[in-house]
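Shown next as structure tokens: one chain only, the form predicted on its own.
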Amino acid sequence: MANVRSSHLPSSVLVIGGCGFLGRHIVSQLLEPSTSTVSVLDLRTTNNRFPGAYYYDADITSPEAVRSVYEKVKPLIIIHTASPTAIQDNASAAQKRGAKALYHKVNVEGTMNLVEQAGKIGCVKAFVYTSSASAIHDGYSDLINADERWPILRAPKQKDAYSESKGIAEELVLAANRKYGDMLTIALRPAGIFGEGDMQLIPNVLKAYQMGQTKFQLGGNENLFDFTYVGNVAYAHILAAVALMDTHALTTQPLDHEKVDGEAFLITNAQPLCFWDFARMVWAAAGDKTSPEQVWTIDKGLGLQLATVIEWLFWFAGGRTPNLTRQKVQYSCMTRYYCVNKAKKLLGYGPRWGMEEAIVRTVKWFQERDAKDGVGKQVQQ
């Protein structure tokens, strides 16, 4: 399906962050039979390269570096996925302060630079930005079928620096719609991305399996949660670019309820699962044989009490953050799923890969990578 849609894109397309987790999947899908010339701008382009794409090293916070690449590529479409990785919950206070400054520099200042330089060069018709569904979530409250009418949060309501920076950057991108001649902009908000090349979610889930921790869960596992396969997120970006180019072809401006430019769209697998069901699907794909009757449930309240005690002990021992924290307990027990009707209606979005197939593909990729790297991990069961 993606090859049909990507064949509608004119040359040239520039994927910013195209060597990263999401970016590499976008590049791969763009290179399926099409007439597009695909280029990549990234801080370092040594990893995740594909034959047929053109690669350029540049810092997105540098006007000169970005302008130089734009002048060489002359992109009609820019897909901007570049971002620092969200810091882990068990990072130190100093690491979190440093990460907050980096998020602002790259996600906010870098995105503004990319947009301004795109506007100045004059050839860019479509600018697609990767935002985040977490921009409308405070990290603690339940979200039930949340849609694009929910507001982007700022501190103090928004307690996560990464999510706040993504929300600010999204607002900058959407405010630039039609500001620079006929350059149109759009923002996508994926939720809980996982897949081949994932460096956060799946590695942690598989680590629990490898450590024999599949017989434990926090909370009663009644909370629905959205996880989204990276291939579907990449596909949504291509659909967004096509939608903007289709808007350019219109002889009259679309009505408000038909408009895609200047708009944000939530993207999920449209298949929310109970939180621990997702983990068990990953563990089962990896070979776990644990039955539901063998699972020991730790009540949320007890989990929060244990995490509080452990956090204080670690603080007294030197300020490090333990693996079990109150935030992780809260995250494991919260409801967080979104409505993607807007993307379905206006972008023609629908997941190409269902959850079961996506998980099998992902686990297989990790197992093949580990086998190739000679990582012979003994599984405890």
Given for the second form:
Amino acid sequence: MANVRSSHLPSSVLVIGGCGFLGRHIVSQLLEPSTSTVSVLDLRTTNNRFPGAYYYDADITSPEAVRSVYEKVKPLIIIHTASPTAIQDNASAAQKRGAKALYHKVNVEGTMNLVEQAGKIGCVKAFVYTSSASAIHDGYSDLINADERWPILRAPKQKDAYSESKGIAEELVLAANRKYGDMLTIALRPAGIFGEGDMQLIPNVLKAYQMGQTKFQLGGNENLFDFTYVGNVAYAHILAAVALMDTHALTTQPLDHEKVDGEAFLITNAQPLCFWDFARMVWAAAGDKTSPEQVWTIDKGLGLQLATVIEWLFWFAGGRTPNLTRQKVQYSCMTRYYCVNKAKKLLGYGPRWGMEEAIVRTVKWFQERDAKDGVGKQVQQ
Amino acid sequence: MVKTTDVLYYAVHVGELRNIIQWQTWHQAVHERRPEQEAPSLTICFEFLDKTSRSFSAVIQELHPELLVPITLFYLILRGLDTIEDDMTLSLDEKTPLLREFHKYTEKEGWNYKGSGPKEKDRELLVQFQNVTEEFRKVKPAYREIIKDITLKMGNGMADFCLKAEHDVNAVNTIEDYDLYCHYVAGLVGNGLTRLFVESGLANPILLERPQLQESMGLFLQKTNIIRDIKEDLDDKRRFWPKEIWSKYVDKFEDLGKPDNREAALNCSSEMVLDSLNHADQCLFYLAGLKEQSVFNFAAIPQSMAIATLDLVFRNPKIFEKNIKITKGEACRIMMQSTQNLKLVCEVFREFTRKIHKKNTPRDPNFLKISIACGKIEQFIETIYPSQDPKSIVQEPAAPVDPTSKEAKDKAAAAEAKSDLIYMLIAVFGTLFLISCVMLGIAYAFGARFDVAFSELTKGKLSKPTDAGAAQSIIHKYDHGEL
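Can you now output the form predicted together with the partner chain? The one shown was the form predicted on its own.
Zooming out: every chain and molecule, the one shown earlier first.
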């Protein structure tokens, strides 16, 4: 599929975090027939390299390192998608505290540094930031058809440190709009990203299949959930960059309801589906043959009680975190989906890959990778 | 007439019986006909309406007086047209001119048609069609023009389809053909009714600018009926399911009815349900444009019945065995819910969408698409009736919590409940522990050999020895060492 939009982009795009899960998809789409020069800044640039892109190693929290890369690349457009991986919920308390400090350092301070240096160097016209849809979700309650009118949450309402740091960083980026000369900023909030190279969502779902857990289901499976294919998220970033460049070309400032600069946009596949349907489709794509009659449904209340007892037993037995936790029960029983009409209307966004195609190609990618290096066996053990 | 099977059914399904009684007792027509002021020919028209339609007759007769007669006649005219199209005894040369010219006959004084086959159930309507034409000429010219325009378009569409069917047994080849056929027989009705509603001032004129919504209103009903009637159509050798869909599952259309192909046929019916389900959200959108209660009821009841029917036919092997339909009790409940407001109609849609979703299986190739279609309907309902309000999620300041506030009290109550739970658990496990100790103590006092039992267990012997001699020898082993 040729990407018509990326060819509109002028030269010199810098993708920060371009070797990461989302970043590499952005780089790959930018490199689809286009006239722009694509550069990548990342902490380590050994993985996920594409021929045709230029790679620079730098720590985004260091002003000197960032400035030196900016001076070499002279970017017109910056797409900032770097972020530490959110830790899994089975991490220990000490790990969680450490992670919180790391999130603040990279997501908040790192982002601030990137924006400030970009403003100072003067050549940057567009700054696109990858925020997160979880910035408006407390990680616990139901979120039903939420759109950009929902507020960014802070502690104590925001219970997740990662989400909070993304929300703070987003506000910093958007506040910098038109603050440094004519540099425009925009933020995208993808929800539940999955796809080739995914480290969290699909590996966890596939692990449940390999461990033979497909016959269990927590909750009644009436909770709609948004999952978003990484290719679509990458595509939205390119649309956002194009929209900012188009705004530059305007002779007057856009009207409030047409404005894209200084704005945040939720990005999903626009196909919310019930939580377990996504898992079942992934399992079916991986070869699972379970039919609904065979599934044991454990309702949410019982699931929470079971998880409580199991968590206690594990705690008695030495503090490890079990496979079934209250947080997991909560997560698989909650409703969380968004309305992406703003991105559709103002950015011209629409998913390039439908959910079915996205799941099938993602599972295929994982199976091919596992077949190549035998990781599948390790997971099973 | 009450059938014995019905009596038995409702003796068990008391809730449904209650629905029927409630509907019959409490339902009040928004508007009522005034039979005493009607001309004899109009009375005959209403009699035909009763005879030809069981589902539409009641709702039509409750319509606003402005539209009562035009829509009754609109229905009878289309029914006449349909009777000619369906008639297998008519030759193509006889049929097609009749279909194409039918709009002209609607106003012709004394026109009727006696050529229908003797088995056509609505033959009598055409034989006495002069009553319809007589009344139709009294209708306001603006309404008449709309009805004639739709009759002309539908007649031509049906004639084209009959010609095509003559040359190709798969007249409905592609999904596009299927949509076009449904457009002629149902989408056009949606368009005609919308124009009548707007012309009479009983609906929002913006509906005229949304042809897609009008189309969906017709297509959702028609496509659902086409799925439900598969058995009848298989028997009568009619094909409305598009080849583009069924050929993915079976080689020949007739194979859909064979018991050996049940699984493939079911998956095929799922794709048909999916195709129909994709119109559901647009139907709700359309209904939001109707203001007058009787018009709303008239439009909403068939749509609610359609979503309930779609649930009934979804993954139901019986559709290939017999003609199935919603029970009367269920129908009465749906009618009660569909004659009030859009919110309740949305509830009906949500209920049946969830039922469809529950039956969806990953073994079906359409699994994910159906799941997404169900999600789309739920999300649409949320956009018109949001259950969350962003304004209510204000950031609370980190100020000290007022101990008398409800939240603080709730928090205290929750904390108390938690400590209660902990004490309960301690009490339960403590008691169990104590009882276990007492039991083990008693067993020990009576001479139980835990040392023997334990070490035998560690050797993997889980059951007790089969005879007393074996048990004795084991005990000996422990008391005297290995012999």
